[in-house]
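Have a look below at one chain only, the form predicted on its own, in C-alpha cells format.
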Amino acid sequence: MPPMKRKKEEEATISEPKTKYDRQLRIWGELGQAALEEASICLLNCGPTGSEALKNLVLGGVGSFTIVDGSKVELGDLGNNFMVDERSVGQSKAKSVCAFLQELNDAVKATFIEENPDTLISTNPVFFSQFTLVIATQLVEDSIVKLDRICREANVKLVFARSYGLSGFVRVSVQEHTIIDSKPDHFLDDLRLNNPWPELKGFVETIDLNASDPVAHKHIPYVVILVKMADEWTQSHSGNLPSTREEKKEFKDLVKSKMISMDEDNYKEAIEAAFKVFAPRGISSEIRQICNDTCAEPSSNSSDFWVMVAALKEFVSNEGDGEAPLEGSIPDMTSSTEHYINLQKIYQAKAEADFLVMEERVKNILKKIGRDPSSISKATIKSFCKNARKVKVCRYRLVEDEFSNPSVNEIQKCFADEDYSGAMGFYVLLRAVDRFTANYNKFPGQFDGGMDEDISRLKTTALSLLTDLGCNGSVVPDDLINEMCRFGASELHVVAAFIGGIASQEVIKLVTKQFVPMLGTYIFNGIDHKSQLLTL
C-alpha cells in the first residue's frame, strides 16, 4: 500500500471515535471519554430499567459491559423492553438484550451470563471485583446490602436502579469518590482583583484611568479598572474590603464616577462585575476542609487525588500565600486588543508558574512516599492546578446503616413537609414491599385476586417498619398503600426508561470523575411528576 493512503487510513481510524462522539467531547472531554472506553460495567438483571440505562453507556462509548440475567423471554417482555423482539421468546433475556445493545454499538465489548444476579451475590462474591462499576437494578433489599458490602470491600462504584410502577429509585454507593473537574453551574472567575500578584499589579500601574483620550478611555479593560478601584478603597478603609450593603454601592458609585461618557460599556462591565471585588480572599472552607482531611497526609496508599491534594496544601500555605493555583483564562470583555492580549499573557503566565510549583510539589510527595516521581502525568497535575478551588469529595453511606439507622429526624421532617412527603412515603414502601415478598412469596398486587389483603397487610408491613426506624408517630397516606397494590411490582416502560437515563447519568459521573453524582436516594413519584433526593 502506498505511504500517503496508508497515512489517510491512519488518521480515518484515530477520527473516527472523535467523529462519533463529538457531541459528547464537548461536555467531558477527552479524559472523560479514554476513561469512559476504558470501564467495565456490569448490569444486574436486563429488564427495561436495567437496558435502558445500559443502552445509554453503550450509546456513549463504554469499553465493555457484562449482562447477568437467568430468565427467559417472555411474552410480557414485549411491551416493555425494546431491547427484545418476538424471536427471543423462550430464550436467554441476557443473551437477546446483549445482542441487541452489540448492535447499537459494535466497539464495545459484550458478554452475557444466565444466572440470577441473586445467587451470584451469594455464591460468588468475588466475580464482581472485575469491574469498573456495577449497575445493580430490581433487587430486594436482602440483596442490595450484601451487594453493597461486597462492591465497598473489592472498591467497585455501584449504582441501584429500581422502577416500580409509577415510582422508582437510584442510589449511588461508594466509600470515597473524589472530583477533580466537577464543572459547577455557577463559579466565580478566577481574577484575584482584590488580591493581585506583582505581575498584574505592575500592569495596572501602566494605565491611567484618568486617560484624556476618550477612545483610550472606553477601551481599558474593566480587570484594570476593578484592581484600581480596590486598591483605592482598601487604602482609605484600613485595607478592608467593601463588605455592608451600603459600601458595596459606595464601591460601585466610585467606579461609575470615573467614567467621562455614559457610553463606557467597559465601566459598566466593570459595575456588573464589582461583586467579583467583594469576594473573601484565599480558598474557599469547603477546599480547606478537603486540605485538612486525614487522607491529605500522604501515604504509600494514597490516591493521585490525595497525593494533589497533600500539595497543594503546601502551596497555599507558602507560595500560594493564601490562595489556590491560578486557573489562569479572562472572560470576554471590552478592550483593546494590546490590552486584551497582554493581560492574557500575564494570566498565563501565572498559571503556569503556579503549575510548575505544583509538579515539583508532587513529585517530592511521591519521591517521599516511595512512589515514582513522575507517575501522576502533568496532564492530570495540569487539569487539578486549573480546578483546584472546584475539587471535590463524596462519601457515602453504607446501604445497610442507612437502612438499619436512619436519621429520624430527618424522615420526620419530610414526612411533615408537603414537597417530601409523597417522597419518603414511597422510600418507605419501597423497602416495605420487600419485606412483603420476603413473608408472602409475592410482590403486593402481583397476582390477580386478595387486593384487599394485600393492601391490608402492606399497610400493617409499612407501620412495622417505620416503628423499626424509631418514627412510631408516622404514618404512610392510604391512597400511596393503595397505588403500590395495584402497580403490581410492574416495570412500566417510560418510568424504567427515567429510572434507567438517571441511573446512567450517575455512572456517566462516577467513571469520568467530572460533575457531582447525587448524595442520597433519588426517588421518582410519577403521580405528583416530582423527584426528590433524600439524605437520610
Contents of the next structure:
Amino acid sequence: MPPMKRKKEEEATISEPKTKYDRQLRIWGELGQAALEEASICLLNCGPTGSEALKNLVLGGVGSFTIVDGSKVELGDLGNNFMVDERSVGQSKAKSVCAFLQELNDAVKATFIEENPDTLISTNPVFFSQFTLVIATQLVEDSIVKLDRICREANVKLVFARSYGLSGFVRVSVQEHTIIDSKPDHFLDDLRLNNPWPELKGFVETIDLNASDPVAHKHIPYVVILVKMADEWTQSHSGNLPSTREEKKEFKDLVKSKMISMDEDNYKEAIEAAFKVFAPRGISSEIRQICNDTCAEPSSNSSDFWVMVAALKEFVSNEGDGEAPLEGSIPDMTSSTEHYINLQKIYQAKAEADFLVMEERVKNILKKIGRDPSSISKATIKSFCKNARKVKVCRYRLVEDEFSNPSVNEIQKCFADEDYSGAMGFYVLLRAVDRFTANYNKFPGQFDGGMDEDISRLKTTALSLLTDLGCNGSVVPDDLINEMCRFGASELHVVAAFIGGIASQEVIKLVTKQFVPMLGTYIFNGIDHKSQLLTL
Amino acid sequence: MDAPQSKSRDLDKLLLRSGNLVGPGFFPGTDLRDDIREYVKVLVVGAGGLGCELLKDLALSGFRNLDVIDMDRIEVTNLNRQFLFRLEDVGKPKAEVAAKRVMERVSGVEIVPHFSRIEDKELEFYNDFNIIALGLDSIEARRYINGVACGFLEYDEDDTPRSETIKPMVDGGTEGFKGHARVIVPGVTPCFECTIWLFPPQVKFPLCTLAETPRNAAHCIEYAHLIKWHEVHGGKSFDPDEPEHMKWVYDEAIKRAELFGIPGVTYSLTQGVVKNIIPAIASTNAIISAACALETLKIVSGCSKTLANYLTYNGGEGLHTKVTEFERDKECLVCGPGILIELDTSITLQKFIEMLEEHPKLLLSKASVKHGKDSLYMQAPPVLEEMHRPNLSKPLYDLMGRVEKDTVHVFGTSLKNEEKQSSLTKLRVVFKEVDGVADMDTAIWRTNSKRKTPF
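Form predicted in complex with its partner chain, following the form predicted on its own:
Every component of the complex follows; first up is the chain already shown.
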C-alpha cells in the first residue's frame, strides 16, 4: 500500500465521529447506515410496544420519526412504559416518549402529533405519504385494514405490531421488496469446480499434482486438486461428472489416493469439498423463478432491480452459458501464499469480466426503455453481480386479502401440529378479540367482573370467525381462550419489548435493504415460546 | 380488587387472576404481587447490552429489589445499544450508571450496583438471590456463575434435588441478528456445563499458516498480534485496550500484508480480529433480554408455564425462533450430586489434594478445598495459605467433623481437552472405617467411575 493511502487510514483511527455505531457498522456497513439515516419513520401509538420498537431504531441512528398518539399518561402507564415517568402523568404520552427518545440520540429529528391514529387513518390518509415507513402498533382490525390500503397506495412500507397479554404479532406489509444484498447465513461459495472456465483450467494445468517436493505437494490448494481430478474423471466417463453414490465415493477415493502422507490438510479439504464437484451447474430454481417473473420484462416503469434482473436473464442465456456472473471471492484454504494469491486473481479477473458484460447489457436495456444509460451506478451493478445468486424478491398479500381469503389448508395443518397449534390459536384469537370489541364495546376480560360470560362469548366469536374462514373442523383449545380472557388486553412491558424488538429489526431490514424480512405473520406465544411464522 | 388507577394495571392481569396454563403452585392474588415486590431479590450479571435491557424489563415486571454486577466501564462503542448510558458517561462504571438511571425512571425500585469482577464476590453473596439473570458475553463467565449456582444445590437420600437449595438462572446471549435465551434450574434442567458441547470451539488459525503461508488479512493481523509482538516486546503483555498497542499491531500487519501481496488489512478489521469483536445491535439484545425477563417473572411467580428450556433466535434470514428441550447430563460434574469419592478415615488433607490431581474425571491441580462454610485449605492468597497450611497434615475425616459423608467443594485448575480451566466442582465424600492403624502413604481410595446407573 502506498504511503499516501496508509496515512488516510491512520487519520480514520483518530477522528471517529461514527465510533458509537461501530458494532452495527460491522453488520450493515456504511451503505446500510446511510439508508437508516435517510429514513423517516411514523409510529402509531407510543405505548410500550411502539416505544420500544422506536427506541431500538433511534439508538441505531434513524433519520427522523413522528409519533402519533392522542392519549394522556395514566398511572398504569408508569408500570409498563420506561419512557414516561411520574412528572408526565396527565400529560401527552407522545410528548413524553418523544422527549425521552430525543435524549437517546440527538442526531435524530424527533416530532410528535397529539392525535388518535384511528382518527388520522379515517380522516387524513395523505398524512402517511411523507414517510419511508410506518410502524403501526396496537391497532384493531378495522384500522389495520384501512391503513394497509393507504400505505399500499402511497408506496409506504408498513410494519404492524401488537402485544396482547402473553401473545402478540408482527406483520410486514409491502407490495414488493427487492433485495440485492441478502447476506444469507450459509451460502455455497462460487468456485465453479463443476464448470471451470478456460483461464481457471489454464492455471490448474501449470501445477503438477505429482510434485516431488513434499512441502509443495501439501500446499496445492484444493481448488486445483479438484479441478484436475474432475477433469481426469470426465475424460474417462464420456464427459460426465460423478452422479451416482458409488461414483461419488469412487471420486473421493481417487482424490484420497493422491495423498502421500496423513497430514496433508489440502487433500483433506479436497475430500470434504468434493461435493462441490457433484453440485448441479447453473442457476438455482429460485433465481430462475425471479428471471422468469413478469417484472423481468423491462419497461419504462421497471425499477433498477428489475432492469438488472433483465440483464441477468440475458447474461445467463448468452455469455454466462447457464451460469450467473461469477461472485469472485474464494474461501480460505490450505495453500502456499503464492498459489492462493494467483488463484484469487483468476477468480477476481473473471468476476470483473462478467461484470463488464453485465454493465453493457444494463446500459442497453436502459436505453431501450428510454432511460439514461448511466442512471444505474457501477457500484450498484457490481453489487448485483456479486450477489446475483442470492437476490430475493418479497411480496406481501394485503392484510384484507389474507383476512378474507386465507389458506384453509395451512390453518388446518397448523392446528393439527403440536408445535404450531398455540400460535395458530393466538392468530385466530387476536382477530376474535377485535370482533368481540365491535359487539360488546370492550375487550374480553378487560374488566374484572363477568369473566365466565366473556369466556363463553369469546369462544363463540372465535368459532364463528373460523367458520367464516372456511375452517369449520378446526377448534381453538379452551385453555387458550381462557388465557386470552385472562390477559384482558394488557400490554406487558416484557412482551412489548420482545415484540417491539422484532418489529424494529424488520424495519432495519426493510430500510437498509439488507438481510431478508420475515415473510408472513409472526405470532408470539409467550407461554411456551413456541412462536411461529404463519404464511396464510 | 383492582383500584381504578393502579401502576400495576397490566401486570395485575397475570398476577391477580387464576389461569389454566400456569406453573405449579401458582397462587394468584395481591399477596403474590406484594411478595414479589418486597421479598424477591434478583441479581443481574452484566450491565451491558443485555444487562441494561434486563434491568429495565425486570423493574417494569414487578421486581423491586435488584442487584447488578459488572466490572467494566462505559465506552463509546456501547452507545448504539446500551441505552442507559450517554456520551458524558463514558469512563464511568456501567453497573453504577445503569442502576442510577433505572431508579430515576422507575420509582420504588432499588438497584444495588457492584462495580467488581464476579469472581471477587463471596459465594454467600450469590446465595442471597432468588434467581440470577445473566447478560454475559463470555463462556468462562457463564461457567463460573453456573458453577456457583449449582454449587448450592444439595441432594437428599434418594438423589432428588432439595428444592430449597435450587438456584434458578436465566441466561441470554446475542451476536448480530442471532441470540438465545435459556432457563437453567439446577438439578432439573441441564446446567451450562451439561450442554457445554453447544458452544463451538473458537476459531484458531494454525501456527504454520500465520508463520509461513498467510493468505488473508486476518492471518497478517494475527501474525503481528500473536507472533511478532512477543518477538519485539519480550515479556510485555499486549493490551487490546491500549490504542498504541493496537496501532503497532495494525502497522505490522500492513507490513506483512505488503510483503505477501495480500489486500484487505484495515484498522477496523485489526480491532475486530484482535479483540474478537462481536457485532451487536439494540434490537437483538432487546428481544433476548425480554425473553429472559419474562421467564424470570414466570419462574418466580408461576403466573404461566415456563420455557422448556432453550430458545434460539435468528432474525437475519426471515425470522426463526425454536424451542429445544435439552436433557440433563446425570453425571454432570457441576449440577449432578457430585462425584462419589470413598476415602479411608486416615487420609490427610494433603493426600486428598494430591489424589484430585490424578482422579481421571477431575485432573484437578492446585486445589483449594471447602467444606460447607469452612475453608479447609486455600492455595491463595499467601496470607490465607499460610493460615490453613497446618490443616494439610490433619486427616480430612477430622477436619470434616467426623461425619460419615458430606459434600465438599474443590476449586483449582483442571486440565480438560488439553486446556487449563479454573473449575469449581462438587464432590461427595464418603468415609470407610478402617480397622487398625492405617498406613497413610499406601491408603487406598476408590471412585465410582464405573457406575452406570444414575445417582
